[in-house]
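Given next, in structure tokens, is a single chain: the form predicted on its own.
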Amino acid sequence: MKILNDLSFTIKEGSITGLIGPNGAGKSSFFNALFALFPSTGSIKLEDIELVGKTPNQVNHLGVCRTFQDSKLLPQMTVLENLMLSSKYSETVTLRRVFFDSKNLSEEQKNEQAQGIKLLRKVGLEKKAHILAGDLSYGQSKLIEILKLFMCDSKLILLDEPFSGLFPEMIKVITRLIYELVESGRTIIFVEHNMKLISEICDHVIVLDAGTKIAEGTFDHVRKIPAVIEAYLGD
């Protein structure tokens, strides 16, 4: 069965792109295909590097990361430990490094811990650093998922409904963090059903329906297209 059909588009580096469409349109499926969780017979390139055929681990190491609709924090680990899971050390952590380069490895770990505390302080959660992630509220868990993105050196970030179920104040905080990610050199694609947020945040919008692209452009442009109105936005 084909889920995505002749889907083709280009994402501008340093931009925020909204991926919208009705339920079942293929938005999350595209994320899964890009991240090699679904098989694909097409071509997906990050700059000039082909991602199709790579493993999820390889895709991540090439500079792609993602969040999911539901928080994927490890509940039995502390908030700070969850943040540090996203850290990229200068060299791969091997047994050789553990035994023969422990001083430098320890120094890197301290630096990553300091970075994690700094990020938590930025959003007023520094007192939560050493509690179990499973004790966070829903909104706090979503916020930590966004903070994890600052700990890794990703080029392309895929956000799957980062604002769903959040109160307005938390939406403002996460919006600010998304802008900070872009200012630091990241490119973002995010799925969202809140059209007000799409219109305010996105530089570019792509509309999917039944696995096919039916429109793209600015939000003001696509919201006037009859096919988009019929498939998703309504009158």
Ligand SMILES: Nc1ncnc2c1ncn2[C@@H]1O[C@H](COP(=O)(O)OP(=O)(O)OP(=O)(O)O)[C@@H](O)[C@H]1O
The other form holds:
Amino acid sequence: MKILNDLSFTIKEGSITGLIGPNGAGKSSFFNALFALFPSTGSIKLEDIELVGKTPNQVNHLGVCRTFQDSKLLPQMTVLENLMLSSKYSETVTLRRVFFDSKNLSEEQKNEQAQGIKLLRKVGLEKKAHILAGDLSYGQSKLIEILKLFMCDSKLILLDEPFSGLFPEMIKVITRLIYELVESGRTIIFVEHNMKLISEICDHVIVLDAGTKIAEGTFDHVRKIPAVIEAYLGD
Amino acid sequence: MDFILQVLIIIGIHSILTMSLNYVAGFTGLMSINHAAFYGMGAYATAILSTQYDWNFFLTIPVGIVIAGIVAWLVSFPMLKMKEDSFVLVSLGFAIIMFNIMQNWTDLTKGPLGIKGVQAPMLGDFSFFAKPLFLVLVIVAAALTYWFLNRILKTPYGTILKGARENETVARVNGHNVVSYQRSAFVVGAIFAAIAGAFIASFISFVNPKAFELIISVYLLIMIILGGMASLPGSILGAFIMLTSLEVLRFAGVSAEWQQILYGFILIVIMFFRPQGILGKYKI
Ligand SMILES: Nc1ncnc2c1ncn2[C@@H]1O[C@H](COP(=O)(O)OP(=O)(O)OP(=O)(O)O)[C@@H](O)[C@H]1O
Ligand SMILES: [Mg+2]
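What would you give as the form predicted in complex with the ligand, now that the form predicted on its own is on the page?
Let's see the whole complex now, leading with the same chain.
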């Protein structure tokens, strides 16, 4: 079955692009295709590197990180372990190093954990570092998902509805974190249904409907396009 | 006293098995039911080299390690193509094949008759035949197993193994080549099972295929589920409780059939009331 069709666009480095469209338009599917979780044809390039045909871990290594629409924290691991899992550093820990380079290793591991704790402190969750992620509230786990993005060394970040179901105060916290990610040189594509947030945060908007792009431009531009109005208001 | 030493030695050997199985199943999430096959490979390597070629026990251990490690590495390719339930079924198939090889490759294994006369460990002229000395050796081996596995599990390497257990997609999206971590865990588990096999062969000085059949793997799984998934101390505790209760039941004159029924019952009760086991950190 084909979910996405004839979809083509370019994302500018350092921008925040909103990917919007009705339920079932194919927004999450696009993220999955980019991450090689769905088979795809065509071409998706990060700078000059082709992503189609890579495996999910290769896509990550090339500098892409993401969140999922439903929280994907690992419930039977601690909050800190969840953060560590997305750290690029963890990949450098081989069995050889565990036994033959243990001094450097434990030093590095301490630094990396301190980094995780620092992030938690920033959002006032340092007390939760050692509890199981499954014991977090919904909003807290959405927040930790965003913190994971600071641990991973990325150029491009995909956010799938990072604000859904959140209290306004938490939306502010996460918005601030997203700006921080951009300031540190990352590019962001994010999916969101709240048009007010889209208009506030995004530099650029892409509208999907039934697996195809129906409009693209600034928010004020696309909101006036008849196809978009029709897709949103229904027939 | 002699009897107690014997039980302690058996518990020590089983601790090596349960810790390594927990590394594979509890920490990494690969529900292997062929652990006894690798245990058997180590035991047969020691038994054959010791009885037919007069090799020193300590030199037979690396041979068992290499055989189990290579076989584990090879079978991991088809096995890790399978996920969860299918993995268990492929593991079952592998266990059946290995049992039949031990049973029927009579030139090598002497088949159901087994191999008698496996030597006790010797260092120069010093023999570990006496039970207190053998127990010391087993405790050293179990302690090294604990140290080795615990060391891995305390680093981010262990975090990735657990991540792969919890959600493969997330682990992959976070940049980890899940299958290669699973393969490494499976091979490491097999290696320690082979070490345990060398000890059991030398201790009872006899091996036969029945000691490595499917039900043994199932018992090992019950031990780690009882003691606690994803807990190394839990693995030792599980082996201790199961094996001492076995001796107590035997002493009380409970027949082997009733013992088995009781173990089946224990498994069901744990799954209902404490699925993470006594010291466990992970619910299946
Ligand atoms: N694994 C899958 N197999 C087959 N079809 C799928 C799969 N995942 C999604 N789809 C289909 O693809 C279409 C797009 O789904 P997708 O989840 O990408 O929508 P979305 O734009 O993210 O919607 P929402 O706003 O509801 O999250 C839907 O019709 C869905 O049924
Ligand atoms: Mg979606």
